[in-house]
Partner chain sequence: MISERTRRNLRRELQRSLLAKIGIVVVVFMLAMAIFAPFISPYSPGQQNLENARQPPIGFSTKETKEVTKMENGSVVIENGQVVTEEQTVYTNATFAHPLGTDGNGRDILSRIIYGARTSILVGLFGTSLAALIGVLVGLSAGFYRGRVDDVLMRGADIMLAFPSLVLAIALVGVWGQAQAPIPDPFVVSGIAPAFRSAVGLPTGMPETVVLPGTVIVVVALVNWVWFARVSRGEALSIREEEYVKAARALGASDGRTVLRHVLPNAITPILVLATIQVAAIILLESALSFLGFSGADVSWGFDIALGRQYQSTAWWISTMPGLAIVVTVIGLNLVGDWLRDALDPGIEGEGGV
Amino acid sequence: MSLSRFLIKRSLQGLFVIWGVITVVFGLRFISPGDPANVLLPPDVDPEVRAQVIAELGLNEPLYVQYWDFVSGIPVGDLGLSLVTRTPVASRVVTKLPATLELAIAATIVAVIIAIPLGVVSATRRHQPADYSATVFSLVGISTPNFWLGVMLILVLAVQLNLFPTSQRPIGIDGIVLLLVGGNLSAAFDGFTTWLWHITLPAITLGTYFTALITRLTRSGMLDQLGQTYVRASRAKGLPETLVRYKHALRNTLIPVITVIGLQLGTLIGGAVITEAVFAWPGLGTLIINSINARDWPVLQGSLIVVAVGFVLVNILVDALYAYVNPQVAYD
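Structure for the listed sequence, which is one chain, in the form predicted alone:
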């Protein structure tokens, strides 16, 4: 199967998954307690006014009509209006999305930079102190809850040592790019250092579990590859050990690692809710929590749909990268 046919097949499968998510998200509003009209109206409102508001929101329409109105607007970017602010949901989600993407990508970069070298060292120095240290680190990283780690980092590094800020995002990558485009290099550099200073603790918090997971996966993959026949043959031919490890063994090890990285990147986008809440990071996670507290269903639905779309797109990209890393992987 060619790459184009493969991408078309995966895209169709992704559309089916997104449709399923949209349907489930739509149905959650009807099985959850409470009435969306209560968000807009006081408890003692006149019944006629209440009925008028319900009619304006379309809540008195049959279920299939509400579903069609909801689904038909999504392809054109119409996710409805917020019940609280009466502003378009799409604009609110788009405003918060860059912060979540920055945090997820930063956490992934932290994890990859630390985990892959650590996993390689652990595998090549098996049953040595470096291997035991990496194993302990992995166990601790996987077992540590993100919310607890975030609070501890704030208490120690931000409050006690005053090395990092406790919260907020004064500038984003989009703002830094605008400064660069405007030719203000000094302000762009200052903005980047400020952004880096503020995102360090959230990225470490979100990426710790990811780091431990990739470390264990890299170690097990390297051990498996180093025991293969082609590695022994390469050593018998006199190839340098560095070349055998890092060009041949590590390249084959990266196939499952790339899969996990792609899957976890999508998971990080949706799983940043707790981290964003701990650090007051103004992303989709904070928007989701606020919409739940305010019972603002359109905002919650729109946010979950955007997370699902991002997850599907990342998975398609990861599948396409298989052939680049290992041409023997078939498109199926």
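Could you give the coordinates for the form predicted in complex with the partner chain, as opposed to the form predicted alone above?
One chain, no partners, no other molecules: that is all that follows.
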């Protein structure tokens, strides 16, 4: 199978999964007890008014009509209206997206910057104190619930030592970019430092699990590579050890590591939801939790679709990258 055929097949699979996701999310409303009309109306409302509201919401239509309305809106970005605010769900989700993406990307950067060197050091100094510390760190890191880590960071660094703010996001990257475009450089710089100051603790909270995970993966991958024949051959032909380690072994280690980072994106988004709850970070996670508490089904459904579709798209991208770097995959 050629690369392009592999990509076409993968995209078709992805499309199918996206359709499945949309259908599952549509079905969520029907497994929930209670009528969406009850969210809008007081319990003692006049039956006529009630019937009118139900008709306005389209809830008395046959199921296939409702399903078609739901599905056909999605490609054009119509996710329906919020039951509570009566505003388009899509625009609410889009306004919350930057905060979550920013947090997820910051956490990934923290994780990659710390984990890959740590994993390499751990593998190249196997059974030395550095290796043991890295191993213990990664064991504790994957075993710590991130919300508790967040609470502890707030407790020590924000409340006791007053080094960081406890919560909130006064400005985002989108706001900073606007300031830059407006030519207000000093305000943009101030905005950036404020942003950095506020995102540090949430990024560490969200990033620690990934740091631990990637450290483990890099260590085991690196150990695996260093035991390969080509490493012995390069050493035998007299290549400097740094070149052997960092140019050859590390490169081959990183390919599977990148795949796992892509696969773990779902965990990252899930982690972002709870991290947002800890730090009152106004992103998609906060939106999801609020919409559940308010029984605002359309907002919950819209957010779930955006998260799941994003995950599927990123995975196709990672697969494509993987197949490009390692063409063998496409032939399997």
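Residue numbers count along the first chain shown, from 1. As the structure is a computational prediction, the values presented were derived from the model and not from experiment. The term rigid core refers to the maximal set of C-alpha atoms that superpose within 1.5 Å between the two forms.
Annotation: Cα of residue 23 displaced by less than 2 Å between these two forms, core superposition.
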